[in-house]
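Next up is one chain by itself, shown in structure tokens, the form predicted on its own.
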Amino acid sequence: MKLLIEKPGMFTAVQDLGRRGFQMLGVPVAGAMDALALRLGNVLVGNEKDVHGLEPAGLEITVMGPSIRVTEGEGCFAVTGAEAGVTKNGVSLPCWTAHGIAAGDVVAFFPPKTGSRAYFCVSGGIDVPVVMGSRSTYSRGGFGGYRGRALKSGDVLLTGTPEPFQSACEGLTCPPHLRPPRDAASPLRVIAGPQDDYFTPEGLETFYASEYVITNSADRMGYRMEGPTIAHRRGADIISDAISMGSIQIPGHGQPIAMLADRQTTGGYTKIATICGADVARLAQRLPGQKVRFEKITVEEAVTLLRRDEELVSELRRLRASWRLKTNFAGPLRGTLKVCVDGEPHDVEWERLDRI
């Protein structure tokens, strides 16, 4: 398919996993704030794994959505994340629902109800060149994605190859069990240190028993918090190492930054805790104004969660399989068939398949 962006919204851009095996160079990870809803979008249009052996990129979409015409072929294409409103020509469309599209129709998007970033996933995956290892965007490098940057108006985009029978996905919809819950209420789960040693135990209690307000310093580098000041016990800043996803610094003035997709490979301030894996997207779709707590748990809880999410990757997958065999291959699963080769005749057997 031929995708023009008519209106960009306020920050979309092309993600997929992020950009792993260059922090060494200072290149960051990037990729999709919520790693998780842009797979889930990927299984409910067909999507697997490319020839790069790349997650297929999909687009996020921040806040306020864009407006996208297609205008050459047809696929398929879902919505995940944040709770958007999606139209298709004009008519409301539920998300996370894999919806057929062809050329001349319209989807646009108005500001979610709930959560700040979705995700539009299409057969095939958006087609931009693949830049170390990803096609996801590092808009403050200048590279990856579509030219480097958030789309505009009047950008083409192209789609990849579909998977085999990816029209079939059509009408599939993602049960509300298997959709990550992103609700802003309950506290992020994270694993203790590395330096969590050099704060007080004054200052330890003040970071889990408080509450913190996202500031208006919020993007896909990081998250910067307010609230109660956290007391180191030896200063605030350490010989530079590596900053992992969800590292939460913390400065000499006592507040929390929570460092994010894009965040800078190495830092100097003190890290608290890190934020788990599987809660990072939870902070990801807050907003600025709204409260983040903190739940300290254990290496092995968090490791438990992360099986939690693979889990409903797979039982969308398998679902999907089984609604494509159901729904739309109705029929014989098997057979036998008469051909003739070389003036020789044949009995071969045949079945239908399925990618899980």
Contents of the next structure:
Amino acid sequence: MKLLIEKPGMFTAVQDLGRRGFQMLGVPVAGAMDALALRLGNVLVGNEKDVHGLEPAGLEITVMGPSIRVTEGEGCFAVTGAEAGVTKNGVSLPCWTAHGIAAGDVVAFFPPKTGSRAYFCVSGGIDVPVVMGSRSTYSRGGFGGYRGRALKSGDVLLTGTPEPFQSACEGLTCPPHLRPPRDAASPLRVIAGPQDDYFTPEGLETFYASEYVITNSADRMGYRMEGPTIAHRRGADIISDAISMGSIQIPGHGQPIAMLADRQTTGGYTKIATICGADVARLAQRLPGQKVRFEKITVEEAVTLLRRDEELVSELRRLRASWRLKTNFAGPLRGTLKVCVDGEPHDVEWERLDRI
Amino acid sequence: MGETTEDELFYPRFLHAGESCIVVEFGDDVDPEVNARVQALRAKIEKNPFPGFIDTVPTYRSLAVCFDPLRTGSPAEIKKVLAGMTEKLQAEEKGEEELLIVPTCYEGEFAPDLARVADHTGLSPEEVTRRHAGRDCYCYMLGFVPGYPYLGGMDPSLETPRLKEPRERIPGGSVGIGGKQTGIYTVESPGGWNLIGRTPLRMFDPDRNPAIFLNAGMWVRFVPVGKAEFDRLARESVQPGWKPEVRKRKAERPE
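To complete the pair, please output the form predicted in complex with the partner chain; the form predicted on its own was given just before.
Every component of the complex follows; first up is the chain already shown.
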């Protein structure tokens, strides 16, 4: 398919799961802020890993969505992540469902009712060049994605080659129990460290007991928060050290900064804790002005949460497989199979009867 | 049990940076010996990656090891694997190391702060250039922006404070001095270092393989070139397949 961006929205950019393996060179990972939402969206539209072994890329839509016109070809799309209002040719459509699109169709968005980042996933994935092992946009560095930047009006995107029988996914919905909870109320679960020993016991107590408000300085690089000051014991600066996804830095002013997808690879501020992998997306879906609390969990608990996320993807994949079998898909109605029984080759003719 | 020094009691430390990353900390100092252990562990892991290994982030005194915890064993098991790898680290032979030749033009528009550095240090501009190019620097780590090297080992007589007013835009390839440090601005960025030269090498190019010529643990030698040579290299070095000069250097303690 060929997709024309008629309006770009606030900040719409191509993202996959990020640029892994180059952090040692100082190259930020980037990638979808809510990676699970992108992956579930890809399952809905029938995408599997591509020839490079990469998760197909989608569009990450921040708050105000784009208007996209299909100018060539046909396929299907799904919108996941934030509960964005989405329309096709002016008609409202549900999120978390695969919808067919063809040349002439226009997909447009309303700002989401909840959450801040929606994912537009399309059969075949958004096909932009793979740069250092990823299609993700790193806009500060000006590379990856579509010309290293967020989309502008007039940009034309191509999609990759979809899987055979992909249209079979039209109408497939991700059931509510498989949608990851992204509520704005529950605390973010964190693992202590790596520099929790730089804080006073009171400082640590303050961090875990207080409420912090997300400031307007919240983007793909990190979210600044404001609240009670967290006291250091051994100073706020360290010799520059690696920064993980979800690391919470506490500079000298004692206010937390959560480091996210476009974070720099190294930095010299103490990190009191790291938001667990399963909960980073829950912060990424929150907006400036919203409140945040932190809850300490163990590494083992964090791995269990990650495994649960993984099961959502597997479960939706199983659902897609069984759903296809039941559906009136555009596959062949009859054919011949070659089978071998006790060393004897046989041609078996088959015909499809159960057209539901 | 044998005698242990205080350092051995505390280091290495294995710190969790989330469930997908363990930071192995070898010390609390910018120390070449400590960094050598960081590089040795990194080399060891890259040679024998465990299932689920993703990548490492070497820094001055620590190595962050990133992995997919759903493909590795339990966090405790990973810690054990890393501890095992770290145990015999000191015994490892350090062979030859690599030295990247960085041609640098210390003239005219490329060296707007050369006079300032000369003034501050009491040396002639020619002597500043000679001393800057006269000593190999050790790359402790890359970070901050893609490919940006944290270099150690500059001639101490060249130490010059940063500019009071940082420049908004410094062209990629600029070579500067900031306090005790020297470095190369790999991509265009703001900055407050004294610019004394520029390399024609495009230090970072995401469309090239390798995207970055430099790695932590390598050495850098600035080699003075004239404007004509700069222009020639600037044209040549963007040709596909072009490679910078990398020499072997006997492993030794950086100064």
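The shown structure was predicted, so the numbers you read here are calculated from the model rather than taken from an experiment. Residue numbers count along the first chain shown, from 1. Rigid core here is just the name for the largest C-alpha set that superposes within 1.5 Å across the two forms.
**Student:** Once you overlay the rigid core, does the Cα of G21 travel 2 Å or further between the two forms?
**Tutor:** No, because once the rigid core is superposed, the C-alpha of G21 moves less than 2 Å between the two forms.
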